[in-house]
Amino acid sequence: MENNTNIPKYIPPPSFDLPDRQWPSRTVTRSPIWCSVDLRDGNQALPNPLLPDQKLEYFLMLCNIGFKHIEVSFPSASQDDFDFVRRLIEENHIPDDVYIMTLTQCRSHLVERTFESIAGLPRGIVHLYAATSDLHMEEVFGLSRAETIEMVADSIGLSRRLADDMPDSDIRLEFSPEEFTATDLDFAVEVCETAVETWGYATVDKPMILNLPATVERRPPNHYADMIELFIRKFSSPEKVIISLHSHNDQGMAIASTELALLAGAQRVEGTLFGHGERTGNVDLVTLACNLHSRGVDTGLDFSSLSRIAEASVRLTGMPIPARQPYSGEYVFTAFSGSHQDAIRKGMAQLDKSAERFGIGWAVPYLHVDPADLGRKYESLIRINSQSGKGGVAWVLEQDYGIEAPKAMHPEIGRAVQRFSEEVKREITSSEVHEIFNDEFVNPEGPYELMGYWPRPDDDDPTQIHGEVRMKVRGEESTIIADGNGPVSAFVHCMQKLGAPHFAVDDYHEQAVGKGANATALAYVPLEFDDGKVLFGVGSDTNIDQAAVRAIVAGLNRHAKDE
């Protein structure tokens, strides 16, 4: 059979001749300037908009984050926008360095009921946007490209004349052509040098914003990125203007689409937090800054409390947040497989050596940014089922319960975590982990039951231990009295006397867990049987002494089961 390599239906959008396109060579050193659409465009997507109450808590929360260009409302749209605009005047909800954004359509009684919503305030932005493309200029509103470029220098002019009129504001204008990735490029820049001449007072203290939107995303980003950079070598004069981007997602491609573009020199982006926005949404803002942060960038925006930020607006909105989606995602800082939780786990402990080594302040296998900057926690960093391995299991007892077992038990502890995990079939809580800890390593059942052991230093020579042994045995109580070269050697004598499988107790590990008068003995015991076989097991008190003996008999009980 042979492949059709063509589909009628569609076409491959035609790419741009620019033999010495200068974007893919740059790097992204500089934060551009953030404006949220969350309140106009995102809120236009939602099942279920914003009320009023909701809106103002949304705006005052990307005021916290760092927005200083927040799109506020349509307020030639609908009363409801009208007035939230007003209630931010005039109960004063906007900071002094923050400029909130109105759109409108080019339509003059549009332009005017918007200059109407911001009497009075004191510093905004006024948002102006005309569908540019053949498609929309033809097909929606049944115009000529001539009739457009008059419609739009009609409501600029109208923009000016308002604006003159609020000498004590400080008003800034922004224009759009609509879909400007399916526009003819030339006649955009026709379209966008007769806004800024008709606007008349764009300068570089000044600029006027011109915003060019993928508002479908029809290309792939490199085409967007050609684009902008041919938009700023025809335009007249780009030193008098911000080029702002816009990008939708419908081909999952925004994030991709705005970092290029920006490396072409575009210096604003809008979007919203997590991608909220008409169709599959806009540009995700906080996937985006968090990219450059993790890149060096500071960006303006705060997202060191983005679990909040996340809660607040999932309860506003409505609208959940992919687990795995970037930074915010429940599971983005996790690994359930075993080599990537033995590899972050080695990766933390010695986060000082990589940095010397690799010079950059994090560096750490499988984890591109540290967790902390975004207020995630450590703790959540490995997550347990019965992908997982030694190691991460090895972590979360460490991290949550402080427990250091040796490396020669990690294998041990996993295979026991593994065997739960594929039991009940899901995913295990770090609480889970520590009981099956407890109960397959500090309290196994098993035939031994210790009931007192007293080690007594010989009267001549107190190198020599004399070692007494209460013990039931399948609920038969015996004493056993047995001398050894230390307390663990006379315990070891005892039990062997008692009839217990032939076992030697190589080097073992201890540990305090606690501090001061509360700290805790932990010993990690490993027997060795005669027939090779090697089992740890662990004992807790406050004397090391008695937690070494305790191990004696968990591991004793567990080669019981085991047999």
Given for the second form:
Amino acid sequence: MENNTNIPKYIPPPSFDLPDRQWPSRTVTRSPIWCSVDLRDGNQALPNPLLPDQKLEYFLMLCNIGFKHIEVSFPSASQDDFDFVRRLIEENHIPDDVYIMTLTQCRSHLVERTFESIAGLPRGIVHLYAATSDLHMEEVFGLSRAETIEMVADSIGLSRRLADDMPDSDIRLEFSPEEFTATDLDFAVEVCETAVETWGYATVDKPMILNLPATVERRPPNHYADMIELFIRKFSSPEKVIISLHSHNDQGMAIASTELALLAGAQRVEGTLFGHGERTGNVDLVTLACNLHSRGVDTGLDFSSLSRIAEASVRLTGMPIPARQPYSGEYVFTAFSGSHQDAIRKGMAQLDKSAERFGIGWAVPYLHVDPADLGRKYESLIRINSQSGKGGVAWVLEQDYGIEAPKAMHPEIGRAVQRFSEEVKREITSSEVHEIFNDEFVNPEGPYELMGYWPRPDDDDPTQIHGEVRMKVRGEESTIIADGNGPVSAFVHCMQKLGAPHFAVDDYHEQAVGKGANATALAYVPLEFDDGKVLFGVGSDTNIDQAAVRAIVAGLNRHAKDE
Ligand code: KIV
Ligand code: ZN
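Okay, that was the form predicted on its own. Show me the form predicted in complex with ligand KIV next.
After this comes the whole thing, all chains and molecules, with the earlier chain placed first.
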């Protein structure tokens, strides 16, 4: 092939001649079989591999999530790995519907040791692999293609005899042509035909697994899909095998590669939780499964407590999960920008309507999946920084503290919170937002301190209220009496008599917080001053009139502070 790119060191991998490719117009509607390779591929790449008890805890977690195929070790590679398989079998840790899998290279003594480790196993998968790319075969092992085929046939023949010696066990075989995506496709088919033929037990009911790995991600995702579609077309008995994928993430496209290769007809996926594994890791099964879940595919994997799984993974592996890792990262359901916060708030408030309108159960701007599906909470949806808008702040107060401030008040609250976050130059917490709200609107410092208010209906005309206010102004107490056509207007008249700046109260908003005997009233009162300025005060009391007058005092104190 002619290289017409301009960095001579590299050439683009050749694409495939497949003009009638089918995968681009397909949709994944069924879940693949999931195989976790956390305890082998993932574990062998950890700076500190798991200790036996940690491995057992991880294994049980994988079972609880719902994995039915779990690669647990490379028993011929280390005594620890061998012992772990023995422990699972002898201590009866393997659920009845779970197939544990053990990996070995195609070498006789290693195959024998692997079968030794699984003695007494009721059901399981023995996984043999051999490198099939020319680069690997020639440079690493000094083998020709013919010698590789012979080695694979020998090892699988031996596996068959050893499996025959375990008549009470359901032993399945998996074969991987390592570096499949760098292997000549016809040769990969030839090796796999040999593997299936030599095993001789593959049937529709008991299929053999052909795992076709992107051991190193050297190609774009569409190439992997083409290779899988072509492999299935070329293979003589695809109905007797399960085509499995195993993607590494060297170019950051393992998820895309796996998704496209599923469209191409693969039925099984190997990978790890959070993408642990050699170099850039294996495909992240959490992201992949949650992607399918978000498109309505029942994956059979339970990630409804994803934070707990993430916490266990970090604790056991010592590997952090980036804050923006899809689904599991800390910031995944957090909107920082005001316009996003506002849109999410509106979307959440209209979920019923939008579900009806768009015909799906979840339609919220900026959130493609319901955080509750993953055990995440709406409360943490919005965090506040200096870029946050008024909508986000109002949302936090409403969700976390039940404060339903009227819309007209949102800009004032937003400004107060923004002032604070600009001052501290960092993201601020929900409880800080609450504190700002209380300090600014409920208990602002100022000259007025209400000692008590006694409104009393007139003896002859109950619509007339006589109000008596005891108030400290800059520490000096006085009592004022005035009338009005309601408790609030009588209080306003008292305050004018006391010499407070002139203001009017047109309309105000009230709300009950809590239920029954413990309920309190919150009053949000806009004070309109003669200079046209409108300032809200907020008051809280078990009695709604008392809450309103407290709100007026708060508004007057805010005005004094402004002056
Ligand atoms: O990445 C790979 O090719 C492997 C094989 C052993 C399947 O891990
Ligand atoms: Zn691998």
